[in-house]
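This document starts with one chain, in the form predicted alone, laid out as structure tokens.
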Amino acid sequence: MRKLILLFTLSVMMFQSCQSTKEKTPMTVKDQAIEKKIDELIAQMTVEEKVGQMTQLTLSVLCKDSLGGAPQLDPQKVEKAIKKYQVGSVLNVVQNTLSRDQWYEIIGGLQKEASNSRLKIPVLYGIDAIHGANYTVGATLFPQELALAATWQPAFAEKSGAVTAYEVRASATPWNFSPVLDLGRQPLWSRFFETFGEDPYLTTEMGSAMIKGYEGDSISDPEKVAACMKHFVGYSFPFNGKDRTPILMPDRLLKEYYLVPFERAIKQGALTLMINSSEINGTPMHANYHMLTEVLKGELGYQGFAVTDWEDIVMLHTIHKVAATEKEAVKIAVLAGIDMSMVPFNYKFSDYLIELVNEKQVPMERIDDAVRRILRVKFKLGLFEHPFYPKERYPKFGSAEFAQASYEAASEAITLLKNSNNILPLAADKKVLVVGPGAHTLNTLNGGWTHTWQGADTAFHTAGKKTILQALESKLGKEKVVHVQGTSIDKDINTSKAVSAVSGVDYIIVCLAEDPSVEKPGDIQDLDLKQAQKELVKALAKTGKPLVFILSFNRPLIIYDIEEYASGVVMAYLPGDEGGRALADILYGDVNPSGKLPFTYPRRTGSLYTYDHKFSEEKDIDYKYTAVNSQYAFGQGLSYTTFKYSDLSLSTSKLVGEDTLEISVKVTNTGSRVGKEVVQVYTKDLYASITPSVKRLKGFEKVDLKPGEEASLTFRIAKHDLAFVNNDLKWITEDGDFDVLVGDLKASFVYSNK
């Protein structure tokens, strides 16, 4: 009984909460008027009318048994489902990608039945686009957003989320679980390449960038989506590397590095926001009222809903164990904040839900706020007036402009890591091999979330985008091109035929890959290529021919015993479907490399760091040798030409208060091409109460220069660009000496309060 209690005085405070949030939040005549329709509509709601907003189900629930072929709506199970259990919210693909046609029928079959309901609400269906409508025939598919995050162009990033948002919407769907603003600092996380890379600054300007290409001015536009910004919070950083695991962080660090990028994406509008499966400190998340209520509602002040993950609330139950019950464990989720649970296969959380409500174990007035959260992204998506355009209303889908788009985004991704005697560009006029599982396939361009769910099934790929060895062949001609597979991700194919085919040609070109996939399927034991691979390169290299190796990874994986073979390597990232382009164009230098890692890459399996570890970790006290010892730093990036850093200057060797400290430099292009370069501006804390990190980055800017051409650019930093979390989980500022470091330049200043 005390436990009841605690529980209901908890809702009663997170209700009381948010709504003296949103009373200090000023609102437009426009959500004035919405937030009235939203009281108006609620007053006449059923308790069964309300859970249902909250229930989410997938669809292939409400389909007929279609045998693998094309899923078709039951009118039957749409009936029960709509009128029924008035569910208000619809997910995901049967099997795997639909053409426009085949969405405007599901989504409009479901959308009839609603406006037929006793209160015609809109279903509200949610998509997983990751990296373009990837589940939709025919749809552009732009790099995934580790690659965009190495372009260090939030440009791009919010174009990605732009035409994402165009061809998403021209599927009829208005919401897409996208993007994740999770850091990737777990290189072993299945899911790291999902993310913007390690950084939080990056990440929270990428992610900015992403939301507002999405979203635009107004998520009721045709041609934008509501995003969701996944997964709340720090589901990135399993503890040992494996997706839904154990996370172990103290409060401290959650605050400084992992909440930042929510913060702006709150603060930009942002309005439906997925939960972290997993556990933190031994609290499931979807169980966590302090996080979910006190945080993100309280002290966030966030508008929007909280959606599950997949079955989350029932795993509170059967996986973490929390819950001696399903009932349970729904009562502990919707009390901890939970608006939406993506159930999503069957009624037993609107069953239990309204049983809780009508036992007084759950109050209405927990209900309402989750209501009045759902309903307010329906209002705003204008879908009471328009659940979806018509189909002509979007003549651009799948359009060579779109294509460019993610073209360009690919070319300016790729990373030149290595260059060994200017090897890179290649001579088009010399005879290439082409070897490795990543030469003549899309899966390795594209990942996870393409098509389908793991992105490995061939049958679905875009008709006439190009493999690596399809794009080479297309730009030297296939006389100059010579491919033998060699091996498949782990297993020898042909080794010894693709040794025997280096005679006559010049240069040699690996493709190493990782076979597509993500979440839990794409768990791994180590970060080691695999050594069928590893054979092959070896086998190449006693050939004596130069190999460039291009890699086509969802995370970094280890290759220090075969690099020293290399004399270039590129790092493709997922470089979407234009990716086998881009790779050409780079390799033969019609396209200059400007990619900078947006990641450490590790040398060793067991030897993770990031760029902004302690200063402890530099040196070993006892033998004096460097510890942090990785294959490539973060923000490494090579050009086929060159440039020149000078004239690092502060405005002031004294910041005071809140006052902002100007930092100028100028770059040339002392090469001979036309090259763009990543202007990096890191900050270094000399001495703190918590222990800094060895630098910070703090600013950053992509420059287009001609040979010999210079540029003077201009950061800003302030206080708050200093500031850290201490123990009291507050931000603070201390006095003190700090760097600038740009390029190879340094500068100097004190900060003081006073």
Ligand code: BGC
Second form
Amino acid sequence: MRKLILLFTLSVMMFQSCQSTKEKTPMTVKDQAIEKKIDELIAQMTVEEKVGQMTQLTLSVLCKDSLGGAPQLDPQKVEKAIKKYQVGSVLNVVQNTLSRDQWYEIIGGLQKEASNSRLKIPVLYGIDAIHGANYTVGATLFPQELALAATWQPAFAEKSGAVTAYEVRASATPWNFSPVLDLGRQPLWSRFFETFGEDPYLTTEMGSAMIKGYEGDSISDPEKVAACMKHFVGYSFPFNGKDRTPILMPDRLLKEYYLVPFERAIKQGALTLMINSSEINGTPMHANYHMLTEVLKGELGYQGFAVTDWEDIVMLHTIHKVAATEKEAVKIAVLAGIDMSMVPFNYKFSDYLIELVNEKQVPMERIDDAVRRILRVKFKLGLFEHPFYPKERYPKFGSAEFAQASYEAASEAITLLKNSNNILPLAADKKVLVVGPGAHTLNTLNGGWTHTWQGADTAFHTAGKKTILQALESKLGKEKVVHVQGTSIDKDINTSKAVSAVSGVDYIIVCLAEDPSVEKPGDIQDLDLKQAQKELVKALAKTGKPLVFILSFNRPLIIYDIEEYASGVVMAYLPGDEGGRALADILYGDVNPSGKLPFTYPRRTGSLYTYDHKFSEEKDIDYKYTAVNSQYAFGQGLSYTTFKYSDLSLSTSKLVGEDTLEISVKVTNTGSRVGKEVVQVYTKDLYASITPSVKRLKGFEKVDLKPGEEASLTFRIAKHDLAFVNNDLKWITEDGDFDVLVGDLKASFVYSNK
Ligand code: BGC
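Counterpart to the form predicted alone, namely the form predicted together with beta-D-glucopyranose (BGC):
Full assembly next; the chain just shown is listed first.
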């Protein structure tokens, strides 16, 4: 009981403090008008109507039992959801991707029912359009986030967001559960490919750009959608690597690393957020009052709403065991600060919450706060006037223009990791053998969240999109390409036939791959590439023909024991529907590769660390500083030309207080091809009261240079770029010596607060 009173008091206080934060920020006239409409609406709403707004169901609950056929709304189920329970939000597909016509029929049907309800509040439909509108037939599929990060060009994340927003709205849907702002620092985790990689700075820049693409200047724009930042917060770092298992993380680290991309997105105005399904230090995030209410809605001043992840309130009872009953789980989550429950299968959340409010176990102020936040998004999306726009309004859906944008992103993402004796680019007049489980499928180019949740069903692929094999055949002519699959992901099929096929070929392209998967089904036991694929490589290596590996992986799979057999290694990531074409163009030099790894590629399964590790991690068993020995380093990526860095200089050697340090550097294309280079600026804090990282990324820029051309770049950093979070959970910058590292150059300065 004491706990309850405390939570109640805190939530009322929090509600008040959120109000006062709101008062401090000047509101536009349009926003004031929206707040007034919300006040008027809330004043008329019954408890049932309010709780309905907080309820989100999955589409199948509203559909006839289709037995795998096309989903159709069931009028009685729809009436129950919208008339009786006033459900405010619906999500997902039933099983697989739908045509635009089907989306219009379904969402149109729901909005029609809503427009006949007492208060006529439109339904907010949400979808996981993670790398394009991947649940709409014929949509443009972009590289997954990890690949977008490898471009080191936020403009590609923005473009991917903009095209996705267009195509999602063209599917009558106004809300996208993207971007993932979690950091990819645990490669065992099945959702690694959904992140922008390991670094908080790169993730923040990419995430912010993607949200800009989704939301533009206003989410009421018919070509924009509301983004959903996820998964707040720390979700990506499970201790044992398995999805939705415990995270052990000091608050200090959470704040210094994992919270940073969310802070930026909130400042930028993002208004929806999904909660981490796991527990941190023993508290499930869905029960975490401190993080959801005090930090998110208090300290960070978040004005949007927090939606649970899939069935996560129920799981407070069934999985996490912090609630003895489902009803108690609802109480804990709502008091902790969740605003909308992705229930998603039944009406228990609504029933329990209505009871809890009537029993005064959950205060009406908390309910009103949640409803206000949800209605704010519905008003800002313009759903009251336009629950959706006419289908004909979107002529560019699935257009060649959009496919080109996806192709360009893939071309700048794909990363050349090894190129012994300049084997690449390959000569187009030579014959090539193409093998491996990734050679002739779009599945391993797209990964999870592609037409189906796990992305493993080939039935819905967009006609005309090319696999790696097809792209090579188009480029070289069929007569120059021999194909033998060799193995599936984990089993030999015809390795011996592949070996026999080498006679007469000049190169072997080995398309190594990992099955598409996501969330729990993507949990793995170890990071090794499957043995069958390794055996294929070893057998082919014995023929003496040069091998080029293409890696289509969800995460960095360990290849150290076969890497020596490769003359070339190309990281494809999950480059999307245009990835086959982009890879062919890179292999044959029509595109000069310029991607850089957004994560540290480990050499061995027992040596997982990030580029910004601590000095102590570098010391090996022999007491030499050799422990950090990745297969490929963060930020690494080769080109068919060469670059030279020179003239690194700092505007001062003594940086004081809030002054800005200017870092200037020159980079020259010293090779014979046009090429793009990502100039990366790192700082190194030599000594600090919290053990410093060996270096931290603080700036980057991609430059495009002709042979012999040079670019002079200037980066600016200031006190906050040198800060870290101390044990009092405060961002501080300590006086002391710092290095700036760019390319192979180094410069030093001293920082003092006064
Ligand atoms: C995932 C979320 C996703 C949601 C809705 C969950 O299982 O964790 O990322 O947005 O389902 O499909």
